[in-house]
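In the form predicted on its own, a lone chain appears below as structure tokens.
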Amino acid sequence: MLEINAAGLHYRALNERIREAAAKGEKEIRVKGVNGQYYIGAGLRGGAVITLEGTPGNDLAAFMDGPTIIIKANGQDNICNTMNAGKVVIDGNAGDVLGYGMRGGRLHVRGDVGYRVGIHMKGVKKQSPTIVVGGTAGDFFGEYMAGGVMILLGLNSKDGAPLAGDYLGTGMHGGAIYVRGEVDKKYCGAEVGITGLDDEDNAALKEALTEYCKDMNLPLDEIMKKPFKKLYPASLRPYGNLYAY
């Protein structure tokens, strides 16, 4: 394993060294003293697992394309923008605007994250991007998704509270939310609806879940004791009538 000491590094330098790391062919890349840097991961592509020791700042794995960045902290926020494909591990809570045109790949929270979540999410081709927060998340969550699965667990959350704020999947034309728990409709988009789980979501929910629960050590079973909702988009042109006519 390759250690990288990010104390004192411009953002630039310390993305540099990754890159020249990555780009020799290190499989691990251990990088302690992180404080703020901007942009780790950007456009970085195979198949590296980096561990980041410290708090990364925005726009980490934007672009990225394949490999896998672990965070031992919280993370800001912009995370995963129009992330391509690999994975980011957040063993914290996370920012606003993650996964913002989210086109594969996946991205796993343990703890809350802010708003405006899996905005413009979509799947390009065969891809599929997946988001799992492990906490509660902020207002707009899912806003104008078009593709791919999200996934809010909710799991320190007070009995009763709702699990996301206003505005749940306002815009939806695409992909699935999966809330567990009940979700109140006067939380969510007029453009969402709300069912219950059929075997393929099922299946779907598990795969997901069975990842996201070996990397973040937690009981698979146990989360899956407790009912799911999901939210899927009432119409593929939500605002159809509003802008064409």
Given for the second form:
Amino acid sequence: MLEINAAGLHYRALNERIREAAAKGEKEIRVKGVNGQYYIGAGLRGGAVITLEGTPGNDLAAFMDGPTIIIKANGQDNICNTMNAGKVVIDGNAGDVLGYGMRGGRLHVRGDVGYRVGIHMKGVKKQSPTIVVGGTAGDFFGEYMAGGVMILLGLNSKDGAPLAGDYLGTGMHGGAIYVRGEVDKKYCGAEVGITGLDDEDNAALKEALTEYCKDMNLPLDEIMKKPFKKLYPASLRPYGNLYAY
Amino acid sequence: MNHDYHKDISGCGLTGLISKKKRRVSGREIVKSLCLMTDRGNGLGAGYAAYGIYPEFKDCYALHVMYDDPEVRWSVEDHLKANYKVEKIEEIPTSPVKAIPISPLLMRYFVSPLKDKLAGETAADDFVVNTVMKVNSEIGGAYIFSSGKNMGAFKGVGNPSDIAEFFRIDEYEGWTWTAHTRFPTNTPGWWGGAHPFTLLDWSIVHNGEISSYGINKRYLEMYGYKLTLLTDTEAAAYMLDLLIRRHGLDISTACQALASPFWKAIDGMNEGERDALTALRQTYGSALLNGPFSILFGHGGGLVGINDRIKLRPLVAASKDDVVYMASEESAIRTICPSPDKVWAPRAAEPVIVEFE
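With the form predicted on its own in hand, show me what the form predicted in complex with its partner chain looks like.
First the chain shown before, then all remaining chains and molecules of the complex.
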């Protein structure tokens, strides 16, 4: 295990040290004294597990391709921007625009997330990103979603309280959003359909939540007891006729 | 085509704090908080506003004036002496900073309007606003960039740390602080265009852009405000003065005018609330700030943070004992308050209103 002290380091210096360690084949990296450094783990490849102590800055794990980053605090904005593979686990809350254009890998958040989470998320065949949020989400959850899976659990929410904000799934044209509880159509984008889960959905949900619950040390069975709703794109090409006049 | 150029990817950054017990906090704290966000701003503007810094002149208006040309000073001072009791004239203390080779002449005046000038309906605050508008629009090269009581703005072109060193921010102690690092988008990076923007006790720092600037400007002009600082944020500062001081709206109502609920939300409200908000939107349609923003505004009675209606700019809040913090990034708060009692992300258009105990 390698330990790096990030206190006072600019992100460029910090990332250089992380990349250097990963290139040498270091499997476990612990970074202490993180506060506000942007782009940690950006573009990083390989399979290292990086644990951060402190509050990392924006664009954590942008373009990341393989490693696992564990954050023992809250995350800020733009985490997993265009991430390709790997995993980010956040023990606290996280900010806005998480998983922007994310194309693979996992983002696990224990607490609440902000606005525009999963915007433009995409997936093709086996390449499918997953975002699991333990708490609640702000407006525009899954906006313009094109692929992958988003799961919203609302673990500390009161029964009946909305788990997501307004404009849920607006512009969605691929992928699936699973919400643990009821979803009010009036808060959803026009392109979204709401349904119960079939066997295939349940299998996908269980698979995603098994890993999430392991990371967060949560009881899977209990979480699965409450019924979920699935949000899906009502049309694959909602604007296919927009210019076909 | 060159694919290897380094694009300057940035944005504005802001931070603020307030002691609800009016405990005065060193400027060092807010400087440290702002300077954490080095990936925001590009050195074309930074500034600080502080409240409670002039206890020895707390009943005077503290006018901070920048002069592009030192000669202009005399016409402003003639005007001030003819209309105000001038308690003190001094240069704003500065330190030489290598990165700031040129600066305007920066003066401050502690003044009170002459009693015989306040005849009739004109209150002292209005009189001062008129002076600010007159100087800024009629005396070329002179700008009053701070005009409140027991508060002041310090701003210019430079990085947050350089501007702080230049204005010796660490020598001030205030119970409310706001600070800003600028990444100018649509308007020039000049001394007058740095944040905070102030009028009387109102001070604003802003991340975003106010696309409704033209509408807001024309509306304010009808009430005698003159927008001379070439930057959208100026409109927000004067709008607060208009809505809260002159029209008597309370702060949360003023916030609902600046960042109104959408009509679909208003339609879903109960009758009384729906009527009130419909009336507010109809009356103050021209006060609506459209476009992305997060704003902190300080005033004599507290500090307010507010976002646009769909949260297109970041804002995080935290509290610890008697202090409430608000900033673009949580890390900017944690660098001066490592273990807050509470950290939260304010919802879109939901103001965080902090008042003194």
